[in-house]
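Take a look at this one chain, the form predicted on its own, written out in structure tokens.
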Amino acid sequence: MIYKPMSCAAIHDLSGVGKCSLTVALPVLSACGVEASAMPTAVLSTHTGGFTGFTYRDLTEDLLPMAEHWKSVGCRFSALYSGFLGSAEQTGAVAGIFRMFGGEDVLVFVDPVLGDGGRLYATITPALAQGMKELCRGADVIAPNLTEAAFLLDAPYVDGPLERPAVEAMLRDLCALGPGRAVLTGVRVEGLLGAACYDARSRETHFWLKEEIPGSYHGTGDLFSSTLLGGLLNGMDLSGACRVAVDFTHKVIETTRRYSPDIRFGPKFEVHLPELARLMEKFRAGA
């Protein structure tokens, strides 16, 4: 096996209850092979998406700090990832951050986590929102939904099924903003649903398609994106990487309906990540 150490800062949420952001992140990547360092924007008891009462602790003040401490014991990261974020001025923290742990050999990976079904999210405000934009414009690679896609391009949010041409051009205009890829997530062409990516660098887009399954799954999106970013840090080019994830959250996906009772709990990917991790191994072997 050839083995190249890899490391990653994840800047997501954490929900003690409810699998999303870093308690989807980090299994996976770790998964992956990759050695996951977990800053947390804010902690829950559980995440907001059907449960009620909840508590919540912002914790926006210790993002720079934790990151100078970070810094002062000589943390270096591969990638740095971010996702859901609270508010505008973690917006701005974060790209304190990865201006401070960027490099050239370094990854900027962002999930404009803004809203889903043609809406943003309650939590987003306008300064939010811009700060999110900002954070797009200087990543590496971005990975929204097309409800996010249609806000960072100022465009009108399309309710159904999708020419190809129709994507193609989204994800050429949202390389135009300033990453030099970019991964479009719950794609819904042909009858099947996935994701389609496209490199500025080599002008290719690829379609990822699987077979819907009915409903909404919580933490699928950080599902993908984290496997995603796990195949990118493993050598993968972006095309490779998102077929990776399409099909590993179509299988979770698959697992969770028939297993779940209740699916505010979040996908349970548990059982399927040695397969993951044998994937990865087998890739980085061959590589």
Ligand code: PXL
The other form holds:
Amino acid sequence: MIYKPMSCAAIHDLSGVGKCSLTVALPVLSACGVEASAMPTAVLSTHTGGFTGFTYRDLTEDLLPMAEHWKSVGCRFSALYSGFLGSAEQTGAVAGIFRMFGGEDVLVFVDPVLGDGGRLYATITPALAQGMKELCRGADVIAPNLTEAAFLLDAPYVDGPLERPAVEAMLRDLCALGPGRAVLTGVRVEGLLGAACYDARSRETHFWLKEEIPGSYHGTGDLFSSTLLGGLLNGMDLSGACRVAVDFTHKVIETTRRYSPDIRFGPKFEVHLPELARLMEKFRAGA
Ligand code: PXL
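What I would like now is the form predicted together with the ligand, since the data block earlier showed the form predicted on its own; can you produce it?
In what comes next, the whole complex appears, and the chain from above leads the way.
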């Protein structure tokens, strides 16, 4: 059986070492059967979390010319997916790219990569964070962690367990900014850890929670979002895709904890890609 191929423009940094952003998004989306085109927002030797002395080449000036060239050769995408951005001006460029390639049947997925553990990343300026908020307003789906959600909502960051109604209220408030669907990651509820998702159309909230694996693992937010988007592009509903993303991320973190001597180098997801590909294929065959 031939399936309708899905395609995606992935707009994230390219960090050469320390799996995150494009080096996670491309393989994960490929495993999900999605043709992913890469637009690097910056090129770094490593990501900025836990490494010092990394190289950093900003590609702000390349973004719109790249997009214009893509347009001129007839590129069209089923989804537009943005993540880590390198400068405040890039948020404007990405908004322009969303307008260029957007449309009724094009899913705009914004992962507002701004920070973690209650703090913004070192490269995030107030203007960049503000621009990211604007991108979220125009998105169909956003997937912040609790740190990013606190910033987007101008609310205090809460580190620790939450009650379900508090999470539900945050999700509703996130959707009130503009996106039709929101997913909150890093949610601790009833002694478990995972994600919660909300669809403003159906007003349904779902929680997908697992036993917590101690520690903070770089790149797992990108892994989660890329898997979530892969699921959505395969036709899963938000809750189904969120469940798959939680399960996959949890499995990868287990492997990372067991086999990675230094978790700065990112999630060890590669050995699990065939399972993800099989799961997506099974879903497509049954859908
Ligand atoms: O995974 C988020 C991320 C993406 N890109 C870069 C980062 C980080 C987090 O530290 O530094 C460059």
